[in-house]
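The chain below stands alone and is given in structure tokens; this is the form predicted on its own.
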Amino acid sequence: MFPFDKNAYLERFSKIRKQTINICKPLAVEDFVAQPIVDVSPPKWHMGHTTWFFEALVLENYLQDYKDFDHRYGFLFNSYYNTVGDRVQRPDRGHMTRPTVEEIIHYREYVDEKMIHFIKSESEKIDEHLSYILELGLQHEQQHQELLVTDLKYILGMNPIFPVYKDYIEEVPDSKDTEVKFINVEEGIYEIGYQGNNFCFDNELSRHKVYLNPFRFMERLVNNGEYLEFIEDGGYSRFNFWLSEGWDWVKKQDIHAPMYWHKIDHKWYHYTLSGLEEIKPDDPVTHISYFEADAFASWKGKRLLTEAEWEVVCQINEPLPNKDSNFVEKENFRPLPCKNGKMQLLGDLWEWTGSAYLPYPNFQKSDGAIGEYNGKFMVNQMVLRGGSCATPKEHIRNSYRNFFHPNLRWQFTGIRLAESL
């Protein structure tokens, strides 16, 4: 287990907590309360919830004589931790006009001050279990920073005037790589799962062997131009490409294109955090569901990578993020065209895999609230890999397992094709 370093932790604590506030700086007060759909939480709630996490799991349990900032906040900002107590149900988070944004900022400042005092005064008493909880608090806040970006995009993207969150500075790639290339991977026994002494989530354990048949994978992500061909070929009206549940979803929800796409005067546009823009063919297609990713792969006569295949590919080709990896720190808030020779495995988009979210061999769920973090969601969800343009760079690794229901698409999700040999 990683050792606890007081000074390093305090530095990261300050940096990560400030980043949440920085993401919210471009917002108007009215933006903080909106909850257009159940999957999207108001920015104000994210600010309160990430603060409550430190208060409930650290300060209330470990800081002697700690006094809650407001005893009602536990009920307002608990998300899904039954162990900790009752909570406002998720669809009702947008009803919280009070406490105000200003009061929540004061709440964050109060808890930050108490956390800094606790770390400075009690660092010698921090054991392995508490060290894990402290690190989990930072990782948890980084997850919510990504959710903040994606939730903000949905909140603003559903506004009929398509408001600008932040102006986009165009990056011109050295050379765009639009050629379709596939790379072979030999059959064999490989190992996947977290390996090391630093932090990982419990769902990344334990490391184990997998047998893979030979396959090949697309070197880059599928782009808008390729997805437009699917649309123009009647992809959304031909049932034979779709899983049965996906076809029902398409018909009931009247889906004809990825989320945020709008056809105006015979041209395709999409909403970005810089406003409404015309679709660029070389940009990776994003905001699609697992159903759409699977249907596109079927239309191409291909399939999606399994999560084991994806992790092996990443271990071999891009085990760590590189200087060109497109994460939230670059403030692009969108996937970028593939640069020549770059595989886009880490950053840009979360990639749907063809694997259900299930426990690894010997998975052990922790006791208490920590045990509710991942394990209880291992049903009816699909695994995504790789991080996105909204993910903090230091938060991702090649063993990281994200998961969502197959119909969801408000996250920055994309497609990489594969086929068996």
The other form holds:
Protein chains: 4
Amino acid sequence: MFPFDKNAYLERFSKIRKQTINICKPLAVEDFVAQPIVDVSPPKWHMGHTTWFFEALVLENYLQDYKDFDHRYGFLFNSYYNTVGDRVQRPDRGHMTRPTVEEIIHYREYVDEKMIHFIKSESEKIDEHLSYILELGLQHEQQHQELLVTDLKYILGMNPIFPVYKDYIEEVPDSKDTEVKFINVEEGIYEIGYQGNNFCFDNELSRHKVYLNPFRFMERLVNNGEYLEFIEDGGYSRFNFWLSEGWDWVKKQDIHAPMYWHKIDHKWYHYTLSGLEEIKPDDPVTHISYFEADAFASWKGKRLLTEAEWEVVCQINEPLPNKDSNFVEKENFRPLPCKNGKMQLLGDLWEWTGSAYLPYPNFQKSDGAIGEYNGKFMVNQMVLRGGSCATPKEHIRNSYRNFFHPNLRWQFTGIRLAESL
Amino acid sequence: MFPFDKNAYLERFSKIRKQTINICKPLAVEDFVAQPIVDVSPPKWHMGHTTWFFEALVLENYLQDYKDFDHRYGFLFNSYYNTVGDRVQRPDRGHMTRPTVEEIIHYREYVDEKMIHFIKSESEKIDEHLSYILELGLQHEQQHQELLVTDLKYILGMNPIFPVYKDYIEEVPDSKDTEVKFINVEEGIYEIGYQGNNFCFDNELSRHKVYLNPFRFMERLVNNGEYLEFIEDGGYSRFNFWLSEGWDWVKKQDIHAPMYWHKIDHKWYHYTLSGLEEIKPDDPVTHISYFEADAFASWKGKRLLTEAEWEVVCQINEPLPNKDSNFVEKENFRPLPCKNGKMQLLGDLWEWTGSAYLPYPNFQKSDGAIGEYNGKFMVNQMVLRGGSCATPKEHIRNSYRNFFHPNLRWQFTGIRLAESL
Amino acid sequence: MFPFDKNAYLERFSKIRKQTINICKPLAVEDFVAQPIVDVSPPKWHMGHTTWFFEALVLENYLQDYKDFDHRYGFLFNSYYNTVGDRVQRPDRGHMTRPTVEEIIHYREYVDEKMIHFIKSESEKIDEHLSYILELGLQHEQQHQELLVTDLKYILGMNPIFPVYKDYIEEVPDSKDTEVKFINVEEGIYEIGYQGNNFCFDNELSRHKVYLNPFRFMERLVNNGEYLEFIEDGGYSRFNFWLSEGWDWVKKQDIHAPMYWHKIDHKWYHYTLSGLEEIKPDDPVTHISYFEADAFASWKGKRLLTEAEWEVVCQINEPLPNKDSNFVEKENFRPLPCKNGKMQLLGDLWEWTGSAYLPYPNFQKSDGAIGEYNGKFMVNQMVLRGGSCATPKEHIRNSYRNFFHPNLRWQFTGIRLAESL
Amino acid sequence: MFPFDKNAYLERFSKIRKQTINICKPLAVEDFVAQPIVDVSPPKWHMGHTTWFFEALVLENYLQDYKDFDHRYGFLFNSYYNTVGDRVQRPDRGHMTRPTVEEIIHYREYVDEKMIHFIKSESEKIDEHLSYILELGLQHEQQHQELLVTDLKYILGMNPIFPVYKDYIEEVPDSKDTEVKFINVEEGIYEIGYQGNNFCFDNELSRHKVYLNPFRFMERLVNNGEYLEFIEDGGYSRFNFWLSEGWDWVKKQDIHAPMYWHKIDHKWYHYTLSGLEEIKPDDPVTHISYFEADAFASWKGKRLLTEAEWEVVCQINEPLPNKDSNFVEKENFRPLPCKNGKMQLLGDLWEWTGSAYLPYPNFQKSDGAIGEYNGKFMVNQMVLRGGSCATPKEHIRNSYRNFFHPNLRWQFTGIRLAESL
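Now show the form predicted together with a further copy of the same chain, given that the preceding structure was the form predicted on its own.
Everything in the complex follows now, all chains and molecules, and the chain you saw is the first one.
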């Protein structure tokens, strides 16, 4: 990131900013407004918020004589940065019908133009700190691109009309690999955490040693066929497989299957971004909560990987995304069945780990607004690893730590089993 | 209503159906989607629901070979008729981004065409019962036109951008009348309830005798200037003026002024459909709850009229709307200051009465879905009388009974004082 | 009440104060502490609160050099009088294990002694206002005696052990009268409201004229046998009999029968203060909400009496309690089956009326704390009439207005049907 | 535990069972009933529940011809064991006034007698599994003794009368040690988890290797004086020290100081089991949540120890309780100021660690009801270590893992700082 490469940045800036618009193309104007659950933000809010990030953290602080597009947008598009001021409360995002989508597109264009102008003409101001913020702005936009996909899936998928976002023509796989294999990992001292000179989040640091006791892990993700066996074996009605809070959640929310699953005339269907489809047994099971992942593992007499175990497994087996990795650029918007011994560590589905989201040794929160990015969420959330079919490929690393509350399941989440030896 | 006048109906049908679209013209597509509180429905829902009423209660039952526009719309646009089947739960209306506004306009056109065809070509089927339902469909649409105005006011008014729905140029009144006069009414037996051969709701029947003890009533509505005195006298912080549940509401909701009022730099403003404006002392105070109306009256040492008193006062003084009455057709979208001894009984503001919404003697609930229209709401609501600047003029009668829960204030509600003699 | 009769008062004071203790005699110390729902207060709270009333409203204001028993008790035993100061919040009453029952009994003895001393030695201070307060203190204690009975029934009745408060030996009735008769009342002008020179509450005034349209009423209360028919006819699962809020209540609270009813091995039992008993068809049905009373009436094609109708019926047929009236002094603690044309208007069960609790013409709220007694509850509650098997006989009048929210049913409530003619 | 030592067990059984009664001696009967928050159970429930444990898990399964004391007690005194059947819901424990305290004491005596009889006369039935359950029964009772102390503190401490449980005469310490020292620990492989042949909980196993990165830790607990500096520096009003959920908790619950602290006339007091006392700066700060512990550490630029770090520190410095350790047997019922380089690792206060409560490698949940003891709580809770002034001395080990939700603070919780090197 530093020294700052102006041209490389400008190219990535344009490409990434444009990608946000691309994701929204299939939407009707109405789809940009709704917030059916508090975790889901309206697409137009994502479009405004990612723009506000550049305006509030770059332009207002660094661009000479910068004039806000609209001074009220700070109040509307701040997400949670107490450092930066007051804001519309999160549950009210879906009640803000103005600014319109068109006005927000103007806002994006205005800020993009000023950003490009700034990078081109005032790049001498870009020191190490600003260079970090500029990169963070792109990373932040990529995170919201993933949320855009999962949020619009929720908005469309909870509608009884089940609108199609994008048609999907399934490839007939030349081979399938649904056998269950477990691979051993030897005990010993390993290192985890980010290593290198590119961007990483503060929560991936410091790189540090861990001791892993011997274990083995399932080579591929758990699939719908296996999960259906759990359902049919009474998985959702037998308390002994469940964490106590998970069981309360099942009872209170009346949960009987993964999110988006519907039983119609004795057959299971699920909503995908191509509409309602019959469940395919070889597809990885997705849209499950940590509670469900843990209960499934418990039913199998297994457990989930810890995040350290996962990272070590990934370092050894799939240290980088490859050309087949199922990230958002493939536009499948769904996990694919395992082929030919592919491990599906990177892409397809975020894998729930058995680790709580906590600081690494020597974790240092950044100063100011940037410091609110990660550290303050380090309680009551579980770590997920590996990225999904909704994640931009360039956004992921094997040290990347995602985190959600254990009851949430609108992300593309999945299960990989493990056991101690 | 019966015998059925085909041509008169067709004319009114077209005019009233078109008026719904007219009200929505100034909206952006985004404004059609939101439901910021459960009481407010998205404009596109109103457009669909009023159409569904004709489809479900007329076309499906009476038009030969009628084919639904879309069989899923019944689930989406039923409001609360258990008789007619399942439906999207009320708090989820704002989460339904589909069908789009355009699709709903197609739906309206489709149903309108079929309705006109039905009236023109199958009018021999129209017996007394169907004639009532056809009229009810229009009355129902007018009720939703009023809700459209108040709901879109809420959607725009809670937005920090305070969008303008329609500009307003104030007339300079040739005279003002802000003096407070009370008029006496003698005790005795009176009759209330609907009398005549036109349409009325079941809750206005039967016409029956009441005994009124002597009282007097304030000739005009309470205005902002008077209400500001109440605020400045600590009205919202002195429990002894308030009903116990009203006081809990004030504390819990942190209420300090009518809805839409904002204190900015020591001055009071309020949101109107023409944007944020400074409070004018001679304008009638509006957007107050029954709790506030009652507390204000208590502070004044007065009370509200009962609904029987109000109806008798109206029979005597303003039995019908006149050309100056401030209904929605005037497009003021706000109550006007009192002029020249006008009593403002009909139009301007719904007046909270001190009467709970309960059945009249010999009240008969209709059979089937129509029976769910009024009777089932007869508990825990207070009666309002007279219509408002958002009510269609043809919709009102002096026997018309409106009703809301005592904490609600997004309707154009106002206060008229009274006292026993 | 005025001029004040010292000796008569002293005698009633002692008798009524002692009765509170008598009611509590069968309780274990533990039973004095619990507050299983917010509407139910712990018996020891009632004992303290009724004592505090005399201390705070009489002794502290009038008795020379009065020294509080414990200055912290005001905070603990104030119920809702904002005028008199802060207090333990209502839902916390059951969390206050101190003062102990024994300490509260000392408190009662201390205040009783001071009160008797005051009446005896400083009665010259007793003007009309104080005379009213002194009487109010006794009336207030009687009201809490009724609540004591219903609250301890709730505390014992929700315990799976179903403890017995007092054994009950049923008389074999010499005659039964279960036939359903309706009696006509002619239309015309009647008067309701308190008339006389004894004590009444402010809400019973002023005496005023009402016009009653012709109606008829059921001679006795609805019994369990009739209510069972309603249950067996699907009463709790057919929405069309229910008010909309009643139906929500049934669904949300999962209501299938009156409070205290339990179905065990296909038979219905109910908890009484003598333990769990099989339902007897001729006993009046009790512990039903207004919602249930209204739904039952609707199922029968009838309605409830208004409070004006009830009072007129009572004036004509049973203007005063008689020796057979089933009040708390009979120690039945349950309603009795109708015998020989007794109308059961006074005693047995509070009868839900179809009237909301609202002020009479010329209603005047008293000044100060006393003014918080009745008027501030005049919204969202329904009127009940006639007293119950838990009411002190001397406490009732045919103009007496009781009131509860429409969902409540832990009082001894019942149903009498009526219809317009 | 196995082979089973009959005499040793009988002696411990009697001693531990008696200790439960001893703790309750200073209470009034009323104090046994209340449940002011859902986390606090009524003392009489603890007395019944610990007894039910022996009845349900030992006597009913093993004692020939055992007759339940009362078959309804299973429903009343089961805590959360789904395996063992239905139960009174946790929030209703405080509503159960029966059985009375006296009846529960009879229940205890009955079960004790049967237990002693069983151990004496049928000890040949005691295999390894039963031997474990018998020991677990004692361990379980000791856990509830700790809860008894903290729960009765809550019941008395939330009462505005602030009753005294036991007077306390403070020793004048011969020396004080309030200086802040940090001690370094070298990086490397360590082992944690239970090692030995005595009782431990399933969650302490398996003993396993961990890699610790270098760190240092504060030699004593954080004291009130230090915590007051945090308060006075605006600790509770500066969001940047807080976890996001912690900040929400502070705002929503309006938190300004540790639990039981009261500011009276500009001075800080706190409720102790000896009544209300002024805060002493050298006493360890207690009754703070994880959120507060974490915020304090953040304010200091430090962090908490992980549980592995804590256990290693304890292994090295204070592997076993010593004669000065401040456990419940000392009857201080409060943490003591640090003396002479005592580290206060065991006793005084449970120390919040920065570790979430999760399974160790090779963790094995037991079968049946016993399996519900620990494993099902392994989400959303933080680990605490070291025992407190309310913990029985024999109950603790350096591998002992306690756990609570991060917002809870009615336990004797405290803070020890650490930092990475």
